[in-house]
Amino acid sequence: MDELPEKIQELIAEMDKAAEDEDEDAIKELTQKLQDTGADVEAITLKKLSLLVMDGEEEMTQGWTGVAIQIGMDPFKVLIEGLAAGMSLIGKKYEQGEAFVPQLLIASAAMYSGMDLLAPYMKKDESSRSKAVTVVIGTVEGDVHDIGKSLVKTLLSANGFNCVDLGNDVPASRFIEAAKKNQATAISMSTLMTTTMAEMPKVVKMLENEGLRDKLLVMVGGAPITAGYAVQIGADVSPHDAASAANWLKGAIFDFPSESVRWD
């Protein structure tokens, strides 16, 4: 932000304390001027959302996601590459020793705050099949982590997926019990940890254990995930990120038997 005209900063600077002081008028008098100058008011506020979900800014990020609202942005752009770019950022400082877990909870609360202002304008696809598919989703037991987990299942949400979360540590048996229970078509397992990827496999053996594998796809995700692992544990993917997991399965419902064949 730096590099920004003087004018340009002066405005972001009373647009932060707009923000903060939850002041929508002063927010959207203060949009306009910003778009008044001239300037990408959608590359700073990406910019601005990235930087305030890293540093935990609660107040702050649902203001700018309010001007993300107001100028008619893309919701899941701004998802993608504003809050999540956020989390994505203090999830570097963590792997590198530079920041720890109370930040990194206070940065997910702030991506939350953003992602529920958001929620109403993400337009689901009510045309597709996905509306009448019902995945299951979880951060596998062992870990507390549900930052992937709950973006995946806001992407997959807003494509009309009908999304049974689980929450996070969940055991490989609820899995399985949920995925009966509600006839799913697809299983979505997330770890932040090494040391607890090794129950996504359980799951896999257990769904081959019950004859239960052919009936859903199993996608895995997660910091330490590699698409070769995912191979290598029988399950069908592992997306490199969320948008793409929601877009793996809306092409793979396709071409997999209905929930009335798989279920009979």
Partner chain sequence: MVSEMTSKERVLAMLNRKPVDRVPVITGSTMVKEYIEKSRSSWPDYHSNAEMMVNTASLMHTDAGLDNIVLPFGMFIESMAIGLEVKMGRIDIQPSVRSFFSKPEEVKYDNFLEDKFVKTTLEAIKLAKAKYPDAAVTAFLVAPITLTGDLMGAENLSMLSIKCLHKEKQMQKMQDWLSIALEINRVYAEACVEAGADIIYYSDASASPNLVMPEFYYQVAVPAEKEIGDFVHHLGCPWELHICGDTVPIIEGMASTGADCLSVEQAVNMKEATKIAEDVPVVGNVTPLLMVEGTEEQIIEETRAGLDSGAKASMLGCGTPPLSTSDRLKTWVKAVADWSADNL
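Can I get the form predicted together with its partner chain as well, since the one above is the form predicted on its own?
No partner chains or extra molecules come along with it, only the chain itself.
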């Protein structure tokens, strides 16, 4: 933003304040003023949104999402190139050890707050979008910790995946039911505790017994889970963290048969 003319930077600063104060009238007025300068307001808005999500600035993210809506931007573009891009930025920092879980959580809250505002506009566009790849996600039975699982879900969502979140303490059979019902591409299981790790192979076994194993990618993760354990129980991968999970799945689906072939 530093490279923008001073006048525009001043307007952006005023917009930040109006957004923080949740002053809708001021946001409208400033949006008009920004447009009047002839600046590329769409580009500015996308950039602002990604930075605000990265910093976990919930109110300001909502305010700038309001700007995007007001100027009639494509909501899908706002989601992917603004909100989700910000989540990816903080995800990368986390991956590189430059950010911590609380930063991911507040960024996630900011992203979802913007997504909530966009939701009514997104619906109108659904018909023109290709169906997203579905991931069934949950924390295994006996474990109520779901912060890690929710972060994986957030980053998968930010990368365009459709997540069916089963929550925590999920029995093995529910993963299978949900995968079948949603013709999912992947199952993602997490656990924080060594005590509940044994629930993961149960799910893989059930998939094998029902002849479904080849239809799905299986990701396992959480503090006690290692790559060796994933191999041992017949899962496909144990990504190091939430960002790696999203990156791995993005790559893996390229070589994976489409859902119509798999679930036919």
